[in-house]
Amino acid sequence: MSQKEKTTIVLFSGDLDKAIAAFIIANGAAAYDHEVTIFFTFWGLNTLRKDSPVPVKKGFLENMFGKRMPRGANKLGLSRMNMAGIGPKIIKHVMKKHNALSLPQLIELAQEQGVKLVACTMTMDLLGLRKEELIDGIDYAGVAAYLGDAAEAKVNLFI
């Protein structure tokens, strides 16, 4: 029996359009029976944040980061043409009009297909994010775990 192809994606960006692209690629690879890992680091971690605030104890700087970062997949801005927050609304409208899945739906589909969603623990520490603030059903690991997956993958993307 042959081993599954592997695909890894580092999602560094916290931009809506880049997160959508990452999840479209991940879901496509999973549909082709690839073993897929998305490693979320720095601003990409905002994609995994819960929409509602979670009461957790934090220091002053951690609180400031938390208040300034978008809370979840529905709150991400665009990399271009954000237009003071109107851009994401337009993109979401166009996607709905064309029956394309929203980012939260793409995340759900990825989880259903067994895509491994991994939050970078070092970045979580730096930004003051706690596990309780992130969505359920994800893994937590450092860069060594990602490198282990990437070393075995034929496709490695940085978004």
Given for the second form:
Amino acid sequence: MSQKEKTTIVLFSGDLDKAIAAFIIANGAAAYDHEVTIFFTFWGLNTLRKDSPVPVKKGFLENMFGKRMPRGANKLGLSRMNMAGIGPKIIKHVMKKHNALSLPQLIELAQEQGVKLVACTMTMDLLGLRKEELIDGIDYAGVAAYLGDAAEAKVNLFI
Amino acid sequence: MSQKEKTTIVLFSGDLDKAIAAFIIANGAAAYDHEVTIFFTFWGLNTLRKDSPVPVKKGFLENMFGKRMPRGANKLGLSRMNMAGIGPKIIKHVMKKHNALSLPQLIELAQEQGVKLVACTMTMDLLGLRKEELIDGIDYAGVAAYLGDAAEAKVNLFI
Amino acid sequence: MSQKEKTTIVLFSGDLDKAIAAFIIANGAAAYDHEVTIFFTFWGLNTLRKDSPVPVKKGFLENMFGKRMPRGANKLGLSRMNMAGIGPKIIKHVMKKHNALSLPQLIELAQEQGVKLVACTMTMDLLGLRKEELIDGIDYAGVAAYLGDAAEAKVNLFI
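Could I see the form predicted together with a further copy of the same chain next, after the form predicted alone?
In what comes next, the whole complex appears, and the chain from above leads the way.
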């Protein structure tokens, strides 16, 4: 029976810098052969959005958040020093210069390494997000599934 | 001897969305029979405020924060998409539509399930909050009590 | 063989209130004889900056963040109620009145108690921060070192 160490991260935040931190920790833990789960809730779900609009019928209220929130990993802003969008551009530029992976590449690597990406179905409802709008290859679950993983994990972070 | 799993959450944030996340995780863990503690510190204490002003004598500085901070779970704003108070209204509306519990109901449920709600006495002093201003049925303690719980818990989150 | 309990904190945030919370938890855990590591990443690195400018040659982009970010523990703002710098002044005043340690004193105490302060080298590169600009007596490492500590710790927080 395999007894892999486990790591879970709740990604609540929709900030580029926090998402980068979450994926660097997740990929690091996966490289150490941990079983890693990232549970995306609230604004963290924006990290998983496809970058072009997906034609789904929505009510007025469902559109209130959906239309205003960033579409995908490439569009997120910084929690600080956002400077009207200049901050994220600088960070991306400097990351490239240092040969660091970009957020979309970090997400791809996570999927290749078998990191489980789980979208929180309850907050998808609250924010009016549909499965069609999120990237492929992810799971959908509620808080119970997260807690099941977290109770068996050594490292549990809320980001 | 009962050996219940333990879960602790530090609720530092005073945002509606983060408080909802904290209480959903706490109630979930309690439903799995974990012993759960939420330790409220800094702006997280606002979640526990009574919703009407309580007549207590305060100095000028003590009022600086107290008068400006939201009174209770019903008055919290969102960490994003607050849109001058429209965001919280939408979230509350949509939660109701989906038959999700409101934050005040989540707090009540937590208390019914025996989740220990602990107000951090040190930060109460810093923010000029008095016991009379907080809801009934909560505990008061310092960081030492939190650490005692956290060292025995499997899941420890800072929200 | 000593089997000390371990505690790790990722300090991602550059807010005064969150830094105070991180150091109070860290010092509390150290007082209980835990082996404590704080891993400073992104804006959390500002906590470790020396308070006067250090003459280092930097490129234009490296200066974009460096010049705009607070220099050291004394200059951090609050995550809320910052009120154009009045908030931090009040907090510092009230902490003094209650004989609570200031953030610089909390950092000193942490170093005296053997709390390991680790600056994340990768994010130092991203933000254009150099070793000469950070306080003495700290370590430098990457996410792998953090994960090594976290996997052995009972309490792991992301602040």
